[in-house]
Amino acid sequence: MAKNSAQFDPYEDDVFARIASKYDHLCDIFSLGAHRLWKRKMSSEIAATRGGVILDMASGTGDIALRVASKLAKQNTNTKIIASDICPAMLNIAETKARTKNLAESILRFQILDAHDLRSIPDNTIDIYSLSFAMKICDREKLIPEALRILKPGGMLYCLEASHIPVKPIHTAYMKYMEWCIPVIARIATGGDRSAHDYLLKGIHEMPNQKAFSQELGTYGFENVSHKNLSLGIIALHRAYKPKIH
C-alpha cells in the first residue's frame, strides 16, 4: 500500500515556496472557488468542537486556522490555535493575512513543523488535529501515528481531502476532466512549473477512497471514524477520535 499517494518529498522539491504567492489564486482556479465552501464547512465544525489546543498541520497560507481563529475570537474562549507548515514562505503569507484580519496572537500562533516528525510536541497534548488537502502528499505511515501520539485521549482528528465520487462513471468522467484541465491551468498560471500539477494529479489518483481511508485510520488506532462527502464526493471530510484510554 502506497503511503505517500503523490510520491512527493518537500525536501527535494520546494514547489510550495515557488508558488506561495500564487497559491490562494491557484486554489480558486483549480476548484472554481469551491475550496472556500469546503474549508468553511471544516472550520465551522472545528470551531464548534470544544478543545483547548488546536493544531492545524500543513496550514499553507492559513485558510483553516484563520477561519477557526476568526470564529473563536467572537467567543469567550481560551482555545489556542497553532498554525504550522513545513514551508516558511507559505506560513509567512498566513501570518500576513492574520495581521490584516487583526487576529490576536493570544489565539493564534505560527510554527514551522514537519507533520512526519513532531518530536517537539509532547504526547497527549493536542485536543484537535486538523489537516486539509495535505494527506495525499504526506507519508501516512509517519503522519497518522504522530497525529495519534500527540492527541489527548478523546482528542479529534479532522482531515479534508480529495476523494472518490461514489458513482463510478461520474468519478471516471471527473478524473478525465481533471487530467486535462489541471495541467493546462497549471502551465498557464505557474509558467510551466510541472510540480505544481504533477503531485496534485498523482495524489488525487492514488489517495484511498472514503471507506478505505476510514479503515486505514482505524488500523492505526483511531476509533469512531466517519466521513462526510462534499460536492458529490469529490472531497471528503473525515473525523476520527483517539481512544479515551490509549
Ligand SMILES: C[S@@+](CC[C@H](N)C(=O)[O-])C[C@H]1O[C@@H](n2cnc3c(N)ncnc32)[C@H](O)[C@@H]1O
Second form
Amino acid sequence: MAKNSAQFDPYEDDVFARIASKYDHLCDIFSLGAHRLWKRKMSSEIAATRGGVILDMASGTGDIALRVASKLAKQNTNTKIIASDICPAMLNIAETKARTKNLAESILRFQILDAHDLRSIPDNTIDIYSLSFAMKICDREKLIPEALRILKPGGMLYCLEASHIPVKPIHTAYMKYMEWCIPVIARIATGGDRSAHDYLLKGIHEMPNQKAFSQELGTYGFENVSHKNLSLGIIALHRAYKPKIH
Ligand SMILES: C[S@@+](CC[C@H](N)C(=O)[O-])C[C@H]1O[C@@H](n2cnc3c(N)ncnc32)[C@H](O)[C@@H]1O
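For the form predicted in complex with the named molecule instead of the form predicted on its own, what are the coordinates?
Everything in the complex follows now, all chains and molecules, and the chain you saw is the first one.
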C-alpha cells in the first residue's frame, strides 16, 4: 500500500477546493489558534537560513510562504519563494493575501504543482523545500524522492506535521479527545462536509511518529535528520539535509 497516511487522492476528492474559503478559520478552530505559533516557528527558522530558492510545497493559503516572504522582504536578500499547491482555489487565496500584504512579486511567486511529480523542476535547483501539514495526506514514496531530487546538494527539507506525544497515555487521551471533538466542530464549521476531518483524523492516526518518520527520511537518502517537538509532540518540526555529494 502507498505510504499515504490519510489515503487522500487530490484527483478523486476536491475537498480543498470546497473548503478553501473556510480553511484559515478551520485551522484556527481545530488547533485553538496554535497553528499560528507552529507556523511562526517553522517560517522563522527558514527565514534565518541562507535563503536562495525556497519551494513551499502544498502551500495552501500560503501561511508559511507569506510569513517567510514578509520576514525576508525586510532583509533585502536575493531569495525567491515559490508557493505551490495542486489546488488552484487554495493558491488563489494565498495570492490574494500576498497582494493585501503588499508582498513583492520579485520575492514570491505562485505555481500549481503536484508534490508527487515535479518533472517541471530540474534536479539540484532548490535550496529549501518546505511542507506544512501535507505530508500525512501525500504519498511519501513519491513526494520524498521528488523533494530529494530537486534539492541542491546540502539543501534542506523542513516538514511540519502532526506527530505523537511521547508519553503514551497522554497521546491516547489526546487522540480520544480529537476523535470526539474534531467531527463535531468540523460538521458545524463545514456544513456537514465529512471529508476534511476524515482525512485529518486518519492522517494523524496513521502518520509515523517523529522517530520513525526521521528514520524513514534517512532511508530515502536524507542525512542529519532531526526534529523538534512542539506543543508536547502533538506537532513535530522535522529538518533534513540532502547530502553534499549526491
Ligand atoms: C492541510 S493543507 C496545508 C496547507 C498549508 N501548508 C498549511 O500549513 O496551512 C494541505 C494542502 O495540500 C495540498 N495538496 C494535497 N495533495 C497535494 C499534492 N499531491 N501536491 C500538492 N499539493 C497537495 C492541498 O491542496 C492543500 O492545500
